[in-house]
Every structure is written in C-alpha cells, then in structure tokens.
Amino acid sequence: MRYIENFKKYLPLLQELVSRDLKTKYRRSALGFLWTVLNPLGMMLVLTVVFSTVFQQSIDNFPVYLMCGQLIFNFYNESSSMAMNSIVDNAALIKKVYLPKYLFPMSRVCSALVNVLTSFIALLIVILITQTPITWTIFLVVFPIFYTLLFSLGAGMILSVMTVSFRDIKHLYGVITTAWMYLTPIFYPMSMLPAKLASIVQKNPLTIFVDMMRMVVLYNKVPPVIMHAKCWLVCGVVVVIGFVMFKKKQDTFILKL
C-alpha cells in the first residue's frame, strides 16, 4: 500500500515525463504525431514490396500480416531502447531533487504505448484498404498490447539498470534488437523455419504477443486461456527481476551518473 501511495502521489510527475518526451522526440517536425502513422505505413509498404513476392504462397493478406508483427515489435523495440538511456539522460534531475527513480524508465515505456496506439490507425488503415474482415475480436488487441508493455517495462528497467553501470550495452542492444527481429516472425511464416530454428523463434517471447495481435485482428479468434497464462508467466518473471534489480541498484546511481 505504501508503495501504491508514493506512485499516485507522483503520477502528475510521470503524465508530465511522459508529455515532455512526446514533444522533445517530434519537436521541430512539421508533420509532428503524423509520423507515427506515416513510418509504419512508410515500412508496410517497403517490406510488402520486397517479401510479398517471396512468401506469397505462404501468407494471406501480407500486408496485414506484416502490420501486426510490426507493431508488437516496433512498441517492444522503441520502449525498451528509450527506457535503456532514461537514468542516464535524466543524471542532471536526479542529482538536483528526490524523485523515485522508476518513473524516468517507465514514462519512457508509456511514451512509446502512445506511439503505437497513434500507430494502430496505420493498422486500421492497411485493414481497410485490403477489406479485411473486421469482427469483435479486434478489441482484444488491448491483450498483446499490455502483454507487450509488461514485458518492455520489466525489460526497460533492467537496461536501465545496466547501461548507468556499462554505458557500453545501449551500442550493443542495437546488434541485439536487430538479431532479435530477425528471430521474430515479422515477415516471414513459421512453415518456413527448420524445425531447430523454429523451436528458437518459438521461445521468443515476442512471437506470442505477435500471435496473439494476429489471432484477434487478422484471423478474428479468440486467444486460448493458455496462451494469455504463457504471456503472464513471461511478463511477470521479467517484471519482478526487472523491479528487484533496480530497487537494489537505484541508490547507487548518482554514484556513477
């Protein structure tokens, strides 16, 4: 309960981190939050030109298949490598007034669910363009959504917590995020992988909050009660290492910032 008092009694600080981010990433843009829209329609486009041909046999409806794929990792992907660099880029704040920690890593991870919500009009878009049945189930997308903010959030802080030590890990992640898409099935089926890579891209955590987007939007299913218990266990486990480790270490940064 105490801990639940201190983040509503700072919740105004982190709605205000959250809008400074917003407006720092898009200021000086003419086109602002269309942005948001306009990149992954950019990649949609790109990507379904280049492998549309490639997997055309294996996919129905490439571009929606890709779109899906492309939001749970992009939100994974941009919240994660912002909430890496969120301590460091925050080391004149922390050193001047207390403030809890926790909130730098997570505005940045809620900064990127604005994104990707923005982002979901791209999405309702390429549906519409390619008449893409559209059923109820299209309003559990909010499951892989949360799953995936989870999973950044525990992740977010455990970058976080290693880049104020080895400023060397935010070069690195990108080799890692880069590796990582490429063992997400983004733009490829799963028929296509021998069964040892298969088995790899399988225990990706990222490829079920893509599976699961794809079930409630493209193939109109309701996700099995399995399937969201994986998405708990993976996201719990990752939340709580994630919250431990920055609770030991959160004393110590203005030791090394």
Contents of the next structure:
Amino acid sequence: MRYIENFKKYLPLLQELVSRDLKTKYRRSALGFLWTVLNPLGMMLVLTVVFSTVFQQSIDNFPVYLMCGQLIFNFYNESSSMAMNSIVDNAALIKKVYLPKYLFPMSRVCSALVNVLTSFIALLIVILITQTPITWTIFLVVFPIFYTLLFSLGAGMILSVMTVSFRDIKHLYGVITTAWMYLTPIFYPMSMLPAKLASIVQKNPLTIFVDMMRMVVLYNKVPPVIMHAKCWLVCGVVVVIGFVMFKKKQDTFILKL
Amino acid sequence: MSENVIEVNDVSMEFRLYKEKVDSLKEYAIKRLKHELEYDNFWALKNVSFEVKKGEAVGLVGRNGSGKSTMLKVIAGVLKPTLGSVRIAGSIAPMIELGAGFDFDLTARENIFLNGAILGYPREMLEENVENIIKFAELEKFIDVPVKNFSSGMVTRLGFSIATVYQPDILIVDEILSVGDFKFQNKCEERIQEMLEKGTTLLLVSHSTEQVRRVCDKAVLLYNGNMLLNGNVDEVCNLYTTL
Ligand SMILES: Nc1ncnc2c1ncn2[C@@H]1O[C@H](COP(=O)(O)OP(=O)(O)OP(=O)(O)O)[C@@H](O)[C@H]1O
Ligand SMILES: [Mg+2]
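Next, give the form predicted in complex with the partner chain, keeping in mind that what was shown is the form predicted on its own.
To see the whole picture, the full complex is given below, headed by that same chain.
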C-alpha cells in the first residue's frame, strides 16, 4: 500500500520526465516528429532493397515482415539502452533530492514507448502501400508491445544498476545488442537457420515477441495462450530480478555517482 | 507544540575513499585479481544525535568539510546513514542545492513543472502558482527563455521561488541564500520568516553567524563530523567563532 501511495505522489514526475525526454528529442530537429516516422521507413527501404532478393522465396511481403521485427527490436534496444544510462545521467538530481529512483529507468522506457507509436505509424503506412490485408487482430499488437515494454523495463533496471558501478558496461552492451540483433529473426526467416543456430534463436525472448507481432499484424491470427504464458514467464522473471537488484542497490547509487 | 519533527538518533555516515576510482569492469577485474582494491574509511558524521521540535529554527554551523551538508542530506533522505536512524514527521522541502533537476534546455515555465514534480508538489497547485513563482523570482521577462541563458543568480531565484511556493512542514536550507543579490537575499529571509511564523520548522546551514543568530533560536555545532555543542544559538555561535 505504501508503495502505491508513494507511486501516486510521484506520477506527475514520471509524466514530466517523459515529456522532457520527448521535448528535448523533438525540439532539436526541424523535422521533429516527422523524422521519427521517416527514419524506420528509410531503414526499411534500404534493408528491403538489400535483403529481399536474398530471402525472396521464403518470405512473402518482406517489407511488413521486416518492419514488425524491427519495431520490436528497436523498441527493446532503445528503451533498455536509455534505461541503462538513466541513473548515471540523473546523477546531479539523485545527489540532491530524495526521489524513488526506479522512476528514472521507468520514465526512459515510457519515452521509448511513445517513440514506438511513431514507428507504428510508419508500419501502417507500409501496410497501406503494400495493400497487406489486415483484420481486427491488428489491435492485438498491444500484447507484443506490452511484453517488450516489461522485458525492457526489467533488463533496463538490471543494466542501470550495473552501469552505476561499471561505466564500461555501456560499451559492452552496445556489442551485445549488435549480436542480439543478428540472433533475432528480424530480416531472415527461421527456416533458413541451421539447427544449432535455430535453437539459440528460439531461446531468445525477443523472438517470441517478434513472432507474436507478426502473427497479429501479418498473419491475422490470435496468439495462443501458451505463447502468452511464455511471455509472462520471461517478463516476470526479468522484472522481478530487476526490481530486487535495484531495490538492494539503490541506496549505494549516490556513493558511486 | 513540543513534539519532535526531526529526530536524529546516533547517526554515523561512512564514505569509502578509494585510492583510485575504479568504475570500469576491466579495471575492477584487474585490481581485484591483484588485490589492489584499497580504500580508506572516512566517517563524515560520528554518532550525531539531536532533536528539533515543531516550529523551531535550528542553525547548523561548522567549518568546511565538517559534515553539515552530509547531515542535511541524511535528514532529507538523499543519503542513507551507515549507522543510526533519522525520524521525520511531515513534508520536507529540501533546498540543498537550488535548481537541482533543472533541465537547462527547457524554459523557465517548463522547469517550474519539472522541478515542482521533483519536489513532489501537485500539478494543479503549480499551475495556479506559475505567476506567483515568476513574480517572486522577478523573472517576468524570461518566463519562456531556456534556463541555459540565465545567470546563476537567476537560476537560484527561480529555484528558491519554486521550492517555497508551498508551505512545507520542514524547510532545509543549505547555504543557498548567499548566491542571490542583496535585495533578493532579504526577500528570501522575509519569506523564510513568514513560513516560520506559520509553523514551519527550519534547518539552516550558513557560514554567516550573523544570519544564523538573526534567523535561528537554536544551533548545532559540527566539528569533523562530531557534534560539539547543541543548544542556544548565541552559545553555539560564540564557540564556533573561537574554533
Ligand atoms: N559522496 C562522498 N564521497 C566521499 N566523501 C564525501 C562525500 N560527500 C561528502 N564527503 C566528505 O564528507 C565530509 C563532509 O562534507 P560536507 O559536504 O558535509 O561538508 P560541509 O560541512 O557541508 O562543508 P562546506 O562548509 O564546505 O559546505 C567532507 O570531508 C567530504 O570530503
Ligand atoms: Mg556544504
């Protein structure tokens, strides 16, 4: 109860932190909001030109296939990396005012969520242009996005705790996410992988989220319960580890910043 | 009127001063293997205990590095004491550094909402008081100017104005009154006096014994993290000036 009360008190701060992130992000470039829609479109175009010839036979509607994967992966990548730096970036504040510190990673993940909306607009544009048939199942995108959000929050909290002690985690994580991207079926079909590699890619939590995203957007299917159960399990474990680690270490942040 | 709003029970604060700052995984691994992770223990506060009753104005004095800011941070909940505990009854407005949490790319108006939210003030209250805050800080012409174009005094004014728009139960002030110009300092002191009259409890750190004598009725003297004296403001200030 006390936690909920405290969270309520600081809800306006969460909003302020998110709106600050967005303001500073969009104010800097003249194209602003438009740019964040154009960016995934441009990436998609480049990758489509490069890869569609390679995977032509095995994937139909490559542009939408690709963008579904990209949307989820970029969301995870952006939110977890931003959350990772959130504590270090807000050092000045943490040293001077008492605040529930989980607000910092949380606000970063929420800002990334707002950016996902713009990527989703880009996806809709591509769906229109390619005349991909969609059904009501597209509304179910909230599920894969929500699971990715939870997973990013947990991972972001773990990373932010580690980054306070070891600043080079930042660079290490950049390398890890690059490898992680290749181990996520974003621009290739699972069927193309040799068995050994496929078993690794299957174990990648982001693969489930990406699969679910494609299921509802591209294949007009309702994700089965077992899939949701898997997502909850993965997210639950990561979020719990994240919160426990964070809670245990948060009082020492100030001594290391 | 005799209830304690701040109780500091036997608080000690330890900092570890590493010989070299190790903040990368690589260095840590190397140092760990070589057993070179050495540090000195440093107690910034040693068994400090005192109480503040509701409505009192207490000064905290001591030389540079004696632990005053550390004490305030422990009371404000920013630092968790290594030993001992602090009990607080009521809301705190910490003015340890004004404008902490200002985003210098945002305008004064946007910062009012950001900073207000950091202090835990409700948004509606801030909306109602934007004009008052700007007026008190005398920044009417600058309300939509990014804070990065402000002078440091202007930043302080805005910070003070935001922090004191709301009447907290406990006001914690760390040497901030020395930044503004003479006239603004007087205005701040007046506002603090007003709050005291309305029942706010004040904890003030200042190097000006004059100011401490003027504003406070009791004082605490810290010396190298130890509490030397806790009592009447004149006694404490007299001892402090002979240190
Ligand atoms: N985060 C920290 N890590 C290590 N040592 C610290 C830290 N913060 C403060 N100290 C040490 O604690 C001691 C007390 O510092 P503090 O800031 O409380 O002094 P002060 O009384 O406020 O001094 P001043 O009058 O200069 O403001 C200092 O010796 C300082 O080096
Ligand atoms: Mg100080």
